[in-house]
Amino acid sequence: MNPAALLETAALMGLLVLAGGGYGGLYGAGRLWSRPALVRAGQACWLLAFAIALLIAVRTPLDVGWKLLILASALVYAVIPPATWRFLQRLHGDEESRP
């Protein structure tokens, strides 16, 4: 990997993480404050994260195994915020039902 490819790959990986974090943050805020527009903005961040993962798979000189791991990670990003939200609802739902 040459220096230019290293910088491009690192930048794309950083953008992937930022987009994934944007998804989690916006999804959580949207659900917490009952703002569907924030949830949709979060979902748009996930789509951006997946597009960046595809770009990494196509443009970077990473080995196939790493590219598959990045694509799989981007797919798993889609599940984490809703699953975490459901877990928190179950966890704290018991507190609301107590006197």
Contents of the next structure:
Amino acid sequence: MNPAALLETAALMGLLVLAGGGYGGLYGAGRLWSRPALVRAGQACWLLAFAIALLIAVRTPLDVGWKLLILASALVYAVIPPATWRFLQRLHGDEESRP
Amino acid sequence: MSVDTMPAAEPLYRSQRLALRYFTAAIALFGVMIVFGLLSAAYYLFPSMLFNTLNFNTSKIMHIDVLVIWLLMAFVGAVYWYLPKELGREMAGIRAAEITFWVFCVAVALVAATFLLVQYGSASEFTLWFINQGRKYVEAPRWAAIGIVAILLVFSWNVVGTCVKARRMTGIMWVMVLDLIPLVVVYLDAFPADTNMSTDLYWWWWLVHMWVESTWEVLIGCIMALVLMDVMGTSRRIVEAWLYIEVMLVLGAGILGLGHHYFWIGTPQYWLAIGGFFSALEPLPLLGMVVHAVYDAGMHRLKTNNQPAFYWITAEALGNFIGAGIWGFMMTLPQINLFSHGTQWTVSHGHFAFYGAYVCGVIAVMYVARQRVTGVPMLAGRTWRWGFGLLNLGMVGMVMALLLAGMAQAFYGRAIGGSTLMAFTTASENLWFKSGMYARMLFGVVFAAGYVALVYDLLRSPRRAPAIAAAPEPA
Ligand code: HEM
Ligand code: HEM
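And the form predicted in complex with the partner chain, for comparison with the form predicted alone?
First the chain shown before, then all remaining chains and molecules of the complex.
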């Protein structure tokens, strides 16, 4: 790995998770306050995360196995916030409907 | 509400009084840790400072060993605080626990005195037993390590014994009891003196990694579950269901994430793949926690009667995600870690992750205790914000400065310079690195100011704000 690629790859890795976190945070806030614009901003963050994963796959000198792992985890990011949200809502719903 | 009409603070269980002692000791040691953090940082600016009187390594040992001890004390305090509430009775073995508290304090003082006054010994059994075991984070001599095992055993007996005597077991308590087994067992790793450096490091990482990325994560998860019920009124079913999932995911990725410490210590090559793979999975559960934090914060925002605890819980969720998730992920693949390993980049992650995952959480519990002790129905006001703001600003400033300094080391010293001694020196002279060291010192002082504000706020007698209509009740 050449010196420039080192910093670029590490920065992209950090930004990938940051964008994933942005997705989680904004999606959650949007659902909480019923603000579709925030949910959409969250989804845009996920698109950004995926774009970063693609960039990592195309531009960085990581081995192909790592690139696939990163692309796969970016795909998993897509489902975590909605799945977590639904799960929490179901728990709360169950709780409220209890006698 | 006037002070006169305030409900009187309910009497505390003995174990809760003991918890307060643990919190006091923990917060005092937090201060000691900061003093030695600042001192260690000063060596980077004035390398020959205190030469041959108190060297950098001794100061750093004090800084990081005290970190481990004060966090342990705070965890023990948090568990002692909640145990009677959770199980509805006084803690089993309270007398033994009270005695061990003083034994713990005396042992810590003796070890600190040895580190500061004796500092190091010859390569002999005597040194291992009485001066320093030489393993980072757990340098305490063997006699003290045995003492810590004894303390952890008493602690385990307190927890298990109370469950048995109360004839009651909650989901949170099951998780905690099961977690105690690895928590104690991996500590036994701190004893053997293996002369092979690779095997020694191999087992030492079992302790350090399994504590900070597995067993402590589970323990703080249990503590946070109790705090969430207490402060936000979240229902038991919700916190428990969430705790089970979190524990599964954290352990699933965290245990073999151990491999990211095995890249360069002489272990077989397959650890490169195992370490990289599992630690790349580690941010996934943390992302779920961010969503959970937003959900809880939003759902209960208006119902909390303890603002500082609420904010510190939120900081914990975000700090854990950023410090462990983002900072860890950046350098966790072997191809990057080859260059970043052991630079200030690692130090940056170490600070952020420890602070986010643990420090914020235990401060939240201290505010819970403060509210209960003072009997104030609504803990709000402005003073706590100073501690919150300065500590967070100081930490974020420090880790950004360290990140830039560490990247400069990896870039100039490793990737360009090829890791030679000359390259190391050149990188240490680099402007990015040097500015990073100055900025770290500056933000370290901000952090220390935040600590002073925190202690002031925890100790001062509160102005009593009006209570909200209904204090949260766990459903
Ligand atoms: C005023 C605040 C602080 C200052 C100035 C400071 C400074 C330092 C310094 C100079 C080192 C030695 C790094 C090296 O070997 O080059 C260090 C190590 C460390 N500190 Fe701090 N620290 C502070 C607060 C904290 C806090 C609050 C935590 C935990 C929450 C912490 C955790 C650690 C850890 C884990 C290490 C070992 C990191 C490693 O070697 O990779 N420090 N600190
Ligand atoms: C609560 C969670 C965590 C804490 C408290 C923590 C703390 C630390 C500390 C203190 C170190 C420095 C160890 C030393 O050499 O002295 C370290 C190293 C490391 N951590 Fe973490 N960490 C956490 C989570 C993570 C996660 C989730 C990842 C990956 C995604 C990660 C990746 C790494 C890596 C790769 C290193 C080795 C750095 C090097 O080679 O120098 N950590 N961690």
